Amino acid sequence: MNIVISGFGVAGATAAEEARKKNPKAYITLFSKEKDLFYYRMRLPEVVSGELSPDKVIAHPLSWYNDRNIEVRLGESLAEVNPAEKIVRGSMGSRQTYDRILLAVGAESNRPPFPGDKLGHIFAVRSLNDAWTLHFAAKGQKHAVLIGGGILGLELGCALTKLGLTITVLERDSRVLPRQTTPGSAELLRRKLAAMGVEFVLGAEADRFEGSGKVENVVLKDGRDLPANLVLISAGVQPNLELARVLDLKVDRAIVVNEFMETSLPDVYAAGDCAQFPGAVGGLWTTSRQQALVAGVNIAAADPAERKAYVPQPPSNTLKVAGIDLVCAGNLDPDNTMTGIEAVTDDIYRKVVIDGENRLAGFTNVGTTNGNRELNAAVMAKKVLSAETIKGLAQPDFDFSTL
């Protein structure tokens, strides 16, 4: 059997780990358009500091993947899949068949455009050697912008002040990270960050970017304007959809799969933030991970009875921040629909979400780790709790092996 996969982020590194395992005489082909071999995306911010050089974060040595008979073709894509013939060729020219494929390729920094985005010094960071560059790059600066509040944003935001840059964030919404926390979670979690030199402009969008050469300011829609010796984009994510188009596979925001991972073409595979299901589309690495522990066993299956099928876990988050403890899991119900029990004092703020049938359907946890195993295995069975547990939960030193 000849297996294809295409992409070498944790989707594709760990769907070829599991297909060898699966099928131990199949020939398998990794391509990857980065020259780096399969490194921890989310170690990156460590790399921006300049805690861990960059080979610190490589998962594995190529001699690994030798001796598992796994060829791993660094700096070269898959540029064209034949189905009829199941042909692929890389962008240098390879060509060699395929019984299946796996569209492991993921995402690229989404970019909006500003009127002087051309300018030096402007950054997004998704690859190893982004991380790299950003951080030579923040070298001698004394203050950078960072457009976009996400959970990496932040993380990468905490990395520039240890190379001791001053941060201000801009950020759309009324508070920070509006999808990981309530108004007094994020209260908390503003006062902290600004004790490490990163402060927020909430309510705030970019207008465009002005300097000579390279970036000096950015200006506010409504028209403050910021200094900045460098900018920093962290604006989301974009999949990779330009072979699967050219392959007229069926695509939402993403590739859309079914249970085993499969696309709407016969032997053509694809997970991690490059596939959707059943509505959403990934960007988490434990998301990506639990699809490709599926796709690798499928694409390696002789027999269709020895497929797994995918089952989705309620997202988690963590910002990895040190001084800092945020977590996130499940359902934190932003609509209010639902039942919310908090627990707040100086230093820590909780919210637990209950369903309509007394079931966690979330947390949000900040300030603190104590609870974070137990509420997240609570979570992820869907535990019916009782009154008592329900009532007890608001109190802030609850004890969680009750839980």
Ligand SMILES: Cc1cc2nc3c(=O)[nH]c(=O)nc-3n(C[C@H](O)[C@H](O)[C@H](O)COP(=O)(O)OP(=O)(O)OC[C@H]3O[C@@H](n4cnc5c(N)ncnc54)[C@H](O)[C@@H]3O)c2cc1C
The other form holds:
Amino acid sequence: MNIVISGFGVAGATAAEEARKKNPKAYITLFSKEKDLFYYRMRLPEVVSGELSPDKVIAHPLSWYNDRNIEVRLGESLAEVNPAEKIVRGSMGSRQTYDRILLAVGAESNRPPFPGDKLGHIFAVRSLNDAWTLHFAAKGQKHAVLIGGGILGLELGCALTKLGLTITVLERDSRVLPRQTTPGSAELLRRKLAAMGVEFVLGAEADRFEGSGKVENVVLKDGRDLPANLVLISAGVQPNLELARVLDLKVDRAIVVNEFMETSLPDVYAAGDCAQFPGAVGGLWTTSRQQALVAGVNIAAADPAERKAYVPQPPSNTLKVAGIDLVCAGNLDPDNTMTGIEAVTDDIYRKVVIDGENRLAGFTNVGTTNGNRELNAAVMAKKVLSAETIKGLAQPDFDFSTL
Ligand SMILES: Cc1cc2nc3c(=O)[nH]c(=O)nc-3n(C[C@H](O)[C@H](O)[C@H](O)COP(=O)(O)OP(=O)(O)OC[C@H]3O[C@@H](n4cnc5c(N)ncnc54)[C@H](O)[C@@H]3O)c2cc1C
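Now that we've seen the form predicted on its own, could you pull up the form predicted in complex with this ligand?
All chains and molecules follow, beginning with the one already shown.
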């Protein structure tokens, strides 16, 4: 059996490993647009800050793949797929036949167009190369403007503070981390970040960049000017859909897949940030890995009866910034359709969300790690809580061993 995998992020690398375990004899070829071996993308903020050198985030050396007889074509994108003849072509001209293909091509940073966006010192970070480039560009600079106040942007922004920069975060929403916080937790987080040199301009949008050669100013839509030696754009991601469009796959926000990670075209599968499965939230490492564990088995299974099905888990997010604890999981009920129980002190904010059947649907916890493990497990298990427990969760010092 000939298996072709396109993309060498967590989805492609995990699927290759699983496919090999499932089928020791299959030919497995991995096309990778990037020149680096599979690395821990989640750790790129530490590369930006200089705490880790690029080689420290690489998961395995090339010999690891050679030992498993997985052919890795670094720096060669999958350029064409001919489903009628079952042939693929790589960007460096290689051709080969396939039985099954996995598209694990991930996503790219959004770069909304702004007047002046061709000036120097404007960055977005998706790849190891982007992170290392930003590390060198930021050294010796004083101030950065970060466009977009999501988790990823804040982690990268805090990484820049470790190089001595102060940061102004420009966020369209009226609060910090709009998707992961409630108004209460956002305010606590804003105070903690301010103490680290990260200031916020909320409810504001960039209009254009100005400077001569390099960026010097971000001009806001309301006319205000923010001086900047460097701009970092963190405005979400967009899935890589070129191949899917050429193949005329069913595409919505990303490539639509069923529980077997099959696309609308026979023998073509998709997993990770480029895939869309109802009920699953994309853009997360664990989601991509879980989908790839399923896809890897299915692309290598000789008998359809051996296929695995993907079951989405509630999403969970952690802000990985030293000194600031923020974890959230499941449904934070932004529209207040369920019961929200808050526990608040000067340094701690916790909200748990209970659905109509008294199940723990989600939580956010800021300023403490106490309860994260137990709450996370209860959200994943959709645990039904007693009336007494629900009442007790409003106490900041709730004993989580009773959960
Ligand atoms: C800085 C940063 C920090 C993050 N932190 C977290 C975190 O803390 N927690 C979390 O859950 N998630 C985090 N994420 C998101 C997480 O890393 C992604 O959800 C995950 O990497 C997606 O994996 P993937 O394999 O689907 O796609 P990707 O990691 O995007 O890999 C896809 C690969 O395919 C390549 N490719 C594209 N087109 C082709 C082609 N035609 N042929 C061959 N190769 C191609 C791409 O270049 C890329 O190398 C972070 C992301 C970034 C950028």
